[in-house]
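First, one chain by itself: the form predicted on its own, in structure tokens.
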Amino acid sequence: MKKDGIIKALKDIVGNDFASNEPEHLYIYSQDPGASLPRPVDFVVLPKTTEELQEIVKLANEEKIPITPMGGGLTLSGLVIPVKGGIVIDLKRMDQIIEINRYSRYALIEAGVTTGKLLSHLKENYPDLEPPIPDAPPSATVAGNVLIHGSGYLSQKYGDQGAMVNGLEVVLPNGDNAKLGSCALSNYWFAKGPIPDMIGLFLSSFGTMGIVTKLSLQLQPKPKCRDIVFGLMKDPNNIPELLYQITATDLAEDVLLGMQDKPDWMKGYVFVMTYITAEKKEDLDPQVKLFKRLYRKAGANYMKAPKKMQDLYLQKPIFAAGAADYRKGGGFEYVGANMPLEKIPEAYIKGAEVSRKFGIPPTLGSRLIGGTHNIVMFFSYSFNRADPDDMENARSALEETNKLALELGGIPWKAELGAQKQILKKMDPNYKKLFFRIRNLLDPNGIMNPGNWEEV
């Protein structure tokens, strides 16, 4: 089928206003806010229902047209920019909050629901519940963060957001619609098991296995009071012992660390932010005193933060995104890597060396995931969007940092194409063989976000 026939077929499915192959509409889908180079897009389509999405996928399968699903488009690592052209499926119209189950504490939502929409809905209707909140703008989709094993508030206590999924509805590459989790045999989306758990196939597979249309995400009780205990330390080697002691108290809701050369007063320090909660404000004071003692024992100094700073970080940790303002042009991207805690000091030291090598002010951070069982490390790089050489410089820093993460025993997070190749090269060959076998079984025509998780 020629392009004219394909665009007509897409418009027949979703309506004339929600499918296009016009250059002015395709332009924004050819790039993302990160440092990835633009790539051409042939069509964009915005389905409203699962049934419309199924018809689009069936058409793409019949015609062997690549398809790339897109949520908020904010991953920064090019995962929603088509590698081989074809159709971008923008899911933002699929934005219904279907159910909030207060007693089983989950939200059943469509794939296009943004974090801002879910937060507003809960605040108005269920003020005693809160979702996991990513370090991203409110326009980021909940599903987008979940499907890349994203982290955020609550991750220290409950794990990454992939671990908080109860169930998925997925359109498979042949257009079939499958339900995974308790929803496969119950009207309630309350658990993954105790049936065989296939949800993991669709996490961090970057749309190569299927397109998620609905998901159930765990909610948690919302505390009435929250505070942050700030600390500063000189020696990154003290990080593992401090975090080990913090988590042993079982009091921290979230633990964030960072090291950056800007503003100047922060240069040479690792800052620690331990988020604490209570039902009454006076119950926060003993916790503050406890963490001040732990900080001192680990060689960190408690810092009384100005109220403006305290309020800012209570709303959302934004220190990494602030890196975009350090250079002319407002661009920023970061490499993430999930790592064993004992390798974090080396990651801070060597990550800063990589930044300085490429003339970029170091901006590094990390967050505990599920206690000290896992920690995600962020290496942020600013660049000037108007300067191609500066963007290439940032990409070179990203490439080198991914190598560093793998050398330290880490796993690059939401890996861009270059990092995917590095991961596949190092991956256990039998794991890789199984992965490709399952992928080829589900998608024999190779239409699902091709170019991602592929060897060249």
Ligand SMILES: Cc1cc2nc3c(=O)[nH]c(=O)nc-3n(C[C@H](O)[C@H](O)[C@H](O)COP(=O)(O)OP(=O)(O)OC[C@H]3O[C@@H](n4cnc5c(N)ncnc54)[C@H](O)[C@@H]3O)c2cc1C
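Quick caveat: nothing in here was measured; it's all calculated off a predicted structure. Take the two forms, superpose them, and find the largest set of C-alpha atoms that agree within 1.5 Å; that set is the rigid core. Numbering follows the first chain given and starts at 1. What changes on going to the form predicted in complex with the ligand:
- When the rigid core is held fixed, the Cα atom of Pro306 travels 2 angstroms or more between these two forms.
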Contents of the next structure:
Amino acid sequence: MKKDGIIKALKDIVGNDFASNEPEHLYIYSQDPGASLPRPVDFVVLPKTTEELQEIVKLANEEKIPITPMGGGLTLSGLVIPVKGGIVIDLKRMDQIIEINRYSRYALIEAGVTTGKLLSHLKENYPDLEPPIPDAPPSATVAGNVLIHGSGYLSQKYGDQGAMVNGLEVVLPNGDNAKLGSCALSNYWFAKGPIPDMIGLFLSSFGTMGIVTKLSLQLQPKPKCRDIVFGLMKDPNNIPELLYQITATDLAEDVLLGMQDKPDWMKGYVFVMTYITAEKKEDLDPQVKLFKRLYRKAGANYMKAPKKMQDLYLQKPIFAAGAADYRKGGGFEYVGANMPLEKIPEAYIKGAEVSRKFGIPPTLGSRLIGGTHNIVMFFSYSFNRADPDDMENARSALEETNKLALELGGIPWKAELGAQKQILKKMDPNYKKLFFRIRNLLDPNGIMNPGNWEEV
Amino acid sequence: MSLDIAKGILHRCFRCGYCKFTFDFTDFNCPAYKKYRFESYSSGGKMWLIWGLINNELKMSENLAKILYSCTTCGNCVENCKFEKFNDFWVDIIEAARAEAFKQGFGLEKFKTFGEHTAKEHNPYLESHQNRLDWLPGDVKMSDSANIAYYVGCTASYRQKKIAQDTVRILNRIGIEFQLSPEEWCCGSPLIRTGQTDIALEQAQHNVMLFKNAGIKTVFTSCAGCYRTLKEDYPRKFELELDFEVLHLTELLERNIEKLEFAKLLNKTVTYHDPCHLGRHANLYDSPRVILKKFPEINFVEMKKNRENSTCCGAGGGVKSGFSDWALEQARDRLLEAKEVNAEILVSTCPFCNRNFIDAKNEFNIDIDIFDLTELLVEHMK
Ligand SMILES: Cc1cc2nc3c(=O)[nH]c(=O)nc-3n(C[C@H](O)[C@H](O)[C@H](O)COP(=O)(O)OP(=O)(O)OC[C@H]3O[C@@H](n4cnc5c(N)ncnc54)[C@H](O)[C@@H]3O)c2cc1C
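For comparison with the form predicted on its own, provide the form predicted in complex with the ligand.
Then the entire complex follows, led off by the chain already shown.
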């Protein structure tokens, strides 16, 4: 079918107002806020229902047109910019919160529900529950975050967002619609199994296996009070022991670390921030005392966080997008890398070296995931969007950092195309073979976000 | 602001999307994004399109002009963008891009028509300038020696005449002396919002001279759009020096609050709609509420989205004339928000919001009474 025929067919499915191949829309969907170069898009479509989405996927499959699912488009790694053109499917019109199950503590939502919407819905209607959301802007979708193994303020306690999925409804590359998890045989989306677990296939596969239309996500009890215990340490080598001791208390909700040059008093230190929670304010005090002692023993110094900082870090979500304005350049991208805890000191030391090499002030951070089982490290590079050379410089820094993360035994997270290639190169060949076989079985025409997770 | 100046800051838009929401993320509050849902229609999307235009990655086109004009300039993005010293400029940048659309021949036909008419007859309603004061009742007292002037504006002069009539009656009742001039011209707001700044500047210069020559020290207006334009755009955009302070009628009344005496009870549930040009654009939220709460027996309720979070009525930024059905849909949604809190009366302080609400009430048959605050005051004051 020619382009005219395809746009007509898409409009027939979703209505005239929600499909386009006009240059202005294609321009916007061919880029993301990260450092990736734009890549061309042929069509943009915004379905409202699962049925519409199934029709779009069937059309793409018949016509062998690549499709790229998109939520908020905020990974910064260019994951929603098609590699081989085709159709971007913006899912944010599928935005219904279908059910909040208070006793089984889960939210059943459509794929386009934003983290902002779920957060505010719970705040208003279920004030004793909280959703696992990232510090990404509230326009990120819950699904987009879950599907990349995102993490947030609840991850230290409960594991990453992927661990909190109870079930998915997925449109497969042939247009079929499959339910995964307890919802495959029960009206209750309360658990992953016990049946053969296929949910994992759809996580961090970047839309190459299917398009999620609904998901059930665990909610957690919301504490009445929350505070942060702030500390500074000079020597990054103290980090593993400090985090080991913090998590042993079983009192930390979230633990963030960071290293940055601004404000001046932070330069040369790694900061640690332990979030503590309680039912009553006065119950926080003994915890603060305990962590003060613990910090001292592990080589960090307690410090009362300045009010401005406290306000910033107690927000949900934290306004992390401010990093884009760090040099008033409107852009930043980071390598996120999941790492073993013992490699974190080296990650800070070598990460700062990479930053300096590329002339970018070091901005490093990390967040614990599931106790000390996993820690996600952020190597962040701000750039000036108006300066193509500066953006190229950031891309080079990202590439080198991905290499560093892999060398240290970590795995780049929400990996951009370059990092995906580096990961595949290092991956056990039989894992790779299995992955490609399953993918080809599901998507013989190669329409699902092609170019991602591909070696050539 | 010109697009050249915008070029220096536009790249700071990260397209994080805070601009789409209310403060607490309960709802999308950018009217264009809520309606069209393409990223390109969000405020951040528009910023990136304008960036593309400046850098010759995009050309001005009918579709681009449509996207740029599909913005009520409500200022929700200004409130919610967190990037300081950039967030103030969202509306200015949109208006600069609209001026460019006009320059390149992509201004909407309806806008051109009212622009050309305003150049000649000083109002966008295709009315004759000499009829500007037709609304004025014969029994109203005015004083040529007063140093306070009532700037009526085009909507109250030609369409929502009752607002103008009630305004002058209220002033007569509380004994504030004022003058008004048959020579006032359009404030320029509809022209600025749609990118026709040259004609707007002529109107502005004329008005400033008019008040200067009459020795006016205070200009007040009953229109939120005129207020924003006189108070913000004249000095900031046009760099005109004002020898007078600009007040909204509600500020003037709040200063004279002890003189407001009521004869009738208002035992109804009443809510207040913040006009964008008064609220988000000029930070004036309290005066209308202070006055409303003076009504005896009033049951004043707030809508869920109020003050900085207010939903736009849908009429501003040229949307009522350029996208009339959509303007009505937005007003309908706002009226339904008022119904949600059981309001029997919705009050506003802007003739343009008022017009749009009345049109939506009639179009969609919504059972709620709509008043400008002036009307309600005249009915209930001694
Ligand atoms: C300032 C900032 C702070 C951030 N902080 C965090 C943080 O604290 N924690 C964190 O985890 N992340 C963070 N991120 C990264 C990212 O923004 C989030 O993970 C975000 O939630 C991704 O969601 P999205 O809706 O934007 O996903 P998208 O970018 O739209 O999509 C992500 C991937 O999933 C695919 N996809 C999307 N929807 C579907 C679907 N329905 N079916 C199949 N595939 C789909 C896309 O093709 C893409 O490959 C941050 C980003 C920014 C800009």
